[in-house]
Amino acid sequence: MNTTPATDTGGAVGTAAVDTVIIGGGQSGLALGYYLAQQHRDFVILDAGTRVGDAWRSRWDSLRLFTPAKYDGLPGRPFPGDPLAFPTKDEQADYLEDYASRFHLPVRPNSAVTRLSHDGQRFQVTAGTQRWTAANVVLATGACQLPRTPGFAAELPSDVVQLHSHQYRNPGQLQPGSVLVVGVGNSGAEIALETSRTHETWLAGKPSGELPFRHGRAAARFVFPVIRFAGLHVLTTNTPVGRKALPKIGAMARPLIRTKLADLGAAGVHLVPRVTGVEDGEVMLDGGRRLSVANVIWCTGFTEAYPWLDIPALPANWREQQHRGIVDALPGLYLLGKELIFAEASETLPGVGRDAKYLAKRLAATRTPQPAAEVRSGLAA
């Protein structure tokens, strides 16, 4: 077996032979990476980022974590810092950077895999000039692929600034003018929040409910405790009422979490009903009423999409057959950091080691692990 892995720059051409290949450098996928490093396995973890923690600092520059510090850490590395406190998203980047290289993780940046195959025995992994052949693929790519907006966005003025979520900063972006942000999710209600105090801007959307509590360190001490047990232990496949209430969750827009409608109001913000179309360049809104703005930004979500897998023989339901993040309908074929695959936990980070644990101890019953000498040669090479 080939166990010199391609490079880490993608400038070279190369195959490895690998155990596990793990699509994803995120918290999940680092995880899991933890895991297989203490079983001593042969795995490369594949990353479309310049740096580990990329993704999270691309998000808008006042981004901070609904969770606490507490919840936020990885198996083996608690977060530091004040436990209660809410990091921003360049301290949850800088802290995933440090994980990787705390634990000697064979992250592999630079590295967007463009095709995923499969040829009867084993997969191929190809990123860019880069290919890798494993017996098992993890995908751990995380919920935000593929931006999502309405087909109507193109029928805009092409004067009229666009952004999706996933592309805003700040309001340093905008021109100068109102500004409509579509989608009243916690995405939504939070870049509305922060650019109504530069902008007029209006919100458009059904708002879905918002906690019953005020986000902060009293409820970091004394209430996120018991949501993180129920969706951890409660809100599971394993239980009565997980099975029950996890495909309801699922079609159920979640909650605002920080940011409440009377805070949005108090700021000045204009709730309006949803975006239906655009018409002589103006925005419609359900009800017949129209806007005519100069900034949009979309937080209208993601789709999760592989466009790079290539496996013909994968049903098209495939992603919905699998039980704990293992892929029922092709062997060696993993999910993990997804949303519900276990529990209404698996998505977030205090419900990532707890999968990738077990999904590790799966794994370890597939191949024999190399000898320790022969896997950190492996990586120098």
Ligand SMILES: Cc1cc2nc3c(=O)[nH]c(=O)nc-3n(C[C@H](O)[C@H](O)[C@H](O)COP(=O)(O)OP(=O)(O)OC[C@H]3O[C@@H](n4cnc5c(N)ncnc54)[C@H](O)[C@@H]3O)c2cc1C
Contents of the next structure:
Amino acid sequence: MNTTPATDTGGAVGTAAVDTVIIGGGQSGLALGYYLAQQHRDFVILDAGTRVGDAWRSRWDSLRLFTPAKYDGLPGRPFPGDPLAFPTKDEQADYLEDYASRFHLPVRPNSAVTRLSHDGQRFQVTAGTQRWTAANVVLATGACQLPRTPGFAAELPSDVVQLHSHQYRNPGQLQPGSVLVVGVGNSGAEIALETSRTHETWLAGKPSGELPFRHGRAAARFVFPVIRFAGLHVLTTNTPVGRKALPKIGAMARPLIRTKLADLGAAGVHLVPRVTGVEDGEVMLDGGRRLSVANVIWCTGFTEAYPWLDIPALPANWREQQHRGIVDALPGLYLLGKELIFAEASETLPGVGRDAKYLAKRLAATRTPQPAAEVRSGLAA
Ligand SMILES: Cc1cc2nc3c(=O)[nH]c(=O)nc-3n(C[C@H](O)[C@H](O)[C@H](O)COP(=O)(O)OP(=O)(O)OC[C@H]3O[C@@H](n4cnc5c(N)ncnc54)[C@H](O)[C@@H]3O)c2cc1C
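Given the form predicted on its own above, what does the protein look like in the form predicted in complex with the named molecule?
What follows is the whole complex; the chain from before opens it.
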């Protein structure tokens, strides 16, 4: 397997040919890599981060997974330790790093893909000075790419500290004064609970319910198996109930998993209606109330985005025209680990291994003839 692009003496890089490029070396890219390595396939995993696991490592300091360890492992390697424990985000990151090295997966860190094109025959992948051609490309870049923040955030006075949840690490980043957390999803609720210990905290938005049991070891033992079964086998595009429910689930906010509204109340978090705009430096709430705060944390979610995708022939709705990660519009293009691509669990650790196995089987069934091992670009003459 030659997955190293040739380099000329000036640091410019030639073009290496591989069968499959996986863009993204998070849990999705690694799970697929495990299966492709078993097939002895010629592939490479390009990742923008400096270390495997960085997507988890860069989340806020106190984050623990919602899913118990027994569901947090990838194919071929159970998550070590107590199966009913909830790993910290760093333990999960370290597990992924160990996984990549244990199975010798060809991950190339510091390789942010800046362009993906197609010449009618093969894909061209550019990552800085590296270039690859491939018969198949798998987009495993996660569902949390572009942080979403409302446009009126820019109208807040410059002395208000503003962070998106992906930038938030701990309350030490905040200035004295009150905090407004915008968005009552799981991130918003957990972050508000944390900031309420050091700052007066307001939490804006409409809660969309909470799980009707306490999150913890007992739930991991008795309730999570049922949730996992439903997310993996019932709520899929293969079942009538799944086909009906998945579009609705996609459009809905998820219920709170670990934090209860009663916990927020007991911690003194003020629950207020959704934010509608900014006026005279103050935050406007639905119903007309105004808030003047020192800090705002936007827990307003993410958008899946591919700004580097440069394939004009793809129809605008190519993302919707996919089945179990196989993009109908362009043979050889695949998605993995994205929200609801097959099942309710597709974007999560309990679901990604099964989706990866399916894609690997499809890739094996459509093995394409390989061109010469190395296609020189002319740069490295
Ligand atoms: C706060 C939070 C808590 C969560 N908790 C849980 C939980 O408890 N259990 C659970 O199962 N799921 C959880 N999830 C959901 C899900 O498991 C994670 O989002 C997970 O990180 C998704 O894995 P992934 O490999 O698909 O994407 P990511 O982990 O996001 O990995 C994508 C990789 O692609 C790389 N990348 C992106 N763009 C490029 C590019 N242009 N070129 C090269 N590389 C690129 C990134 O560097 C990254 O390493 C949580 C999500 C969040 C946000």
